[in-house]
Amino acid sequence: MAVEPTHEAARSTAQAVAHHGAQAVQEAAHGGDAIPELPNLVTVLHHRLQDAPWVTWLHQWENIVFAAFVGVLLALLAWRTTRHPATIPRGWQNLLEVFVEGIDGMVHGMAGRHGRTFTPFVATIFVYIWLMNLSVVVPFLKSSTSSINTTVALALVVFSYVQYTGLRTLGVRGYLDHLAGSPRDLVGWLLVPLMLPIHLLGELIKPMSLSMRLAFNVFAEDVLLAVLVGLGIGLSLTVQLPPWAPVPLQLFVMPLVLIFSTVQALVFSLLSTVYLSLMLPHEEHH
């Protein structure tokens, strides 16, 4: 006799979930804010404690909060690994050195031997973005890179470092010569009024393309994960499956999230390395 109310409650819950999902689809079709998203710690606190000012502040700046959390975690990990370096690396130090050698080889191959000075910057960008991308698979965390605000900030950091590198390596005169298309003959000087705006526009487009590519891809990845999680929960409630039934569906999507997150972080780092290498003197490319 106690089983029937449980089944009835499960059916009513499933119907409510289905009804809410249908409403979300309709609102999204009409421009409403019904994009599926996995709940994180801040959204749970905001749902429970809506009147608390500190919760409202966290909810307003949740992307920065989670980005700062990943940054602090990365800094603690780097400090813990490099605090007492061993002559014969083991464990985390060995893994970190293998990773740094891989990034250094990539930067050296694209920017030349003097481009090796970019390895710390490129490696930090890669690990930071990679960990933020993967944050969505940790319960009650969120991928800050799914927000365009976070990716714009990252792209502006790359843009500023690229311009600083150009001014430092080329000098002011060489930097302006680079923007003008490096004219060396009469035809080159005649094309300066055309090449200068094109180069300036290209430098401004680079951070826009970096930020939009990363944000939209990670956002689509998070939406896919949220939809599959909701699908698994809805099926378990509707068909009355055991609690572990949706797990195989999640095991299928987790490798995809890992691959997509790694690819997006790698693409961002590769493009940053390319932009930095273009600011080096021409002889460095050989």
Second form
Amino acid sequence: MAVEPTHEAARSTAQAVAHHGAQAVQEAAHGGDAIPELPNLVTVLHHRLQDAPWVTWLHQWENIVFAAFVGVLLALLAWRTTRHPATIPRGWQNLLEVFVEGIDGMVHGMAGRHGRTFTPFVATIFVYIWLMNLSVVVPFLKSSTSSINTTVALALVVFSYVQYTGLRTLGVRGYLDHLAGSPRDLVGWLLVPLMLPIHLLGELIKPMSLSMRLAFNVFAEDVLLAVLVGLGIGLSLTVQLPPWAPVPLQLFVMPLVLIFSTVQALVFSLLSTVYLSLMLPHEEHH
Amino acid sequence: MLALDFQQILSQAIAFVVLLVILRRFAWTPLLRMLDQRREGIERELRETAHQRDELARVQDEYGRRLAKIDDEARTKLQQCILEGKRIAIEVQEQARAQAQGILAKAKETVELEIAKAKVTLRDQLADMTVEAVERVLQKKVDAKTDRALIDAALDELEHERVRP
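Could you drop in the structure for the form predicted together with the partner chain? We only have the form predicted on its own so far.
Starting with the chain above, the whole complex follows.
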């Protein structure tokens, strides 16, 4: 009996996915260097077409590819939603308005009357990180935020925007005064040699803490999912189930992944807002 | 995972800035503007509603005062009408009484006149009967004119005697 090509291709792909996951988990269990990782579209392609240069390029830039996918998805959603805005919102517009209003309220509450200026930035940061975090639960996608390169890039953008905001709102003199600890008396001026390095160090540590917190949390989630998927495959092989029908052990931690993904995106956005509000004139602080 | 790749970092940063520009242009700014417009519209409509509610209360008070005034005026006019009606009724009663008294007096005059006429007629009939009776007694026909004169004289005499105590 002839097997249809599409069924054959699907079975081959499933076997490749199962093989990749099981191999990664097995290597990790035997003390190998490989870190368990869920297969995605790029890794599957790379497994099947290792010699193709474009696949190698995709594999090298897979974090950018999945981040770009999320970005394009967001841009299309934004364009479609606000193309014909209605006075009485429905559907996606309603959802986006609730989201924007929530972010705007949060930013306004933390940064005062300057909050509206920061709302687009914070909203973009939140929704971009959130969707990238959640990508791991979609089959054949990957969380780009599990890569330190992605989170460092985002943290550097936040750092740059924070410093630009400080220079713009305080002026060069006010910005240097802020870094020096705003000395107003003799004791304050005497403490400048101590406060200036501390503030400079603090400003530099902020993007590091932002990027590492996000990357390691998301990476840990991804590894946990990959391990559970590998265990499910191993369990199915033990009880002699077909490799394309593994036991879905990862479903038990999916709710936790959803919660942690949201919390990590929120923490990154909140801290970015705090850093921005700290660069405002002091009477604006709440 | 921990290896930093500056090309990737730069690419990710540029991608994020591009996404920020796109979302700012197509999503956040229009949505925030629409939210502001809706908020301002709702506030304006609430202010107008409050103003209309105050105006309505003021008009209701004004109508209440006018209704009370109209009620007082109606009550006063009703009292005046009642008094006027009573006065007219008394006048009508007095006119009716006067007319009744006139009719009564006229009726009395008529009755007295009729009585007088009846008396004259009765006396004439009585005189005729007497003459006829006397003729039959005397079997003799006397002059009528003379008889009548004699009888009238006799009747007057009798009448005088009857009237006298």
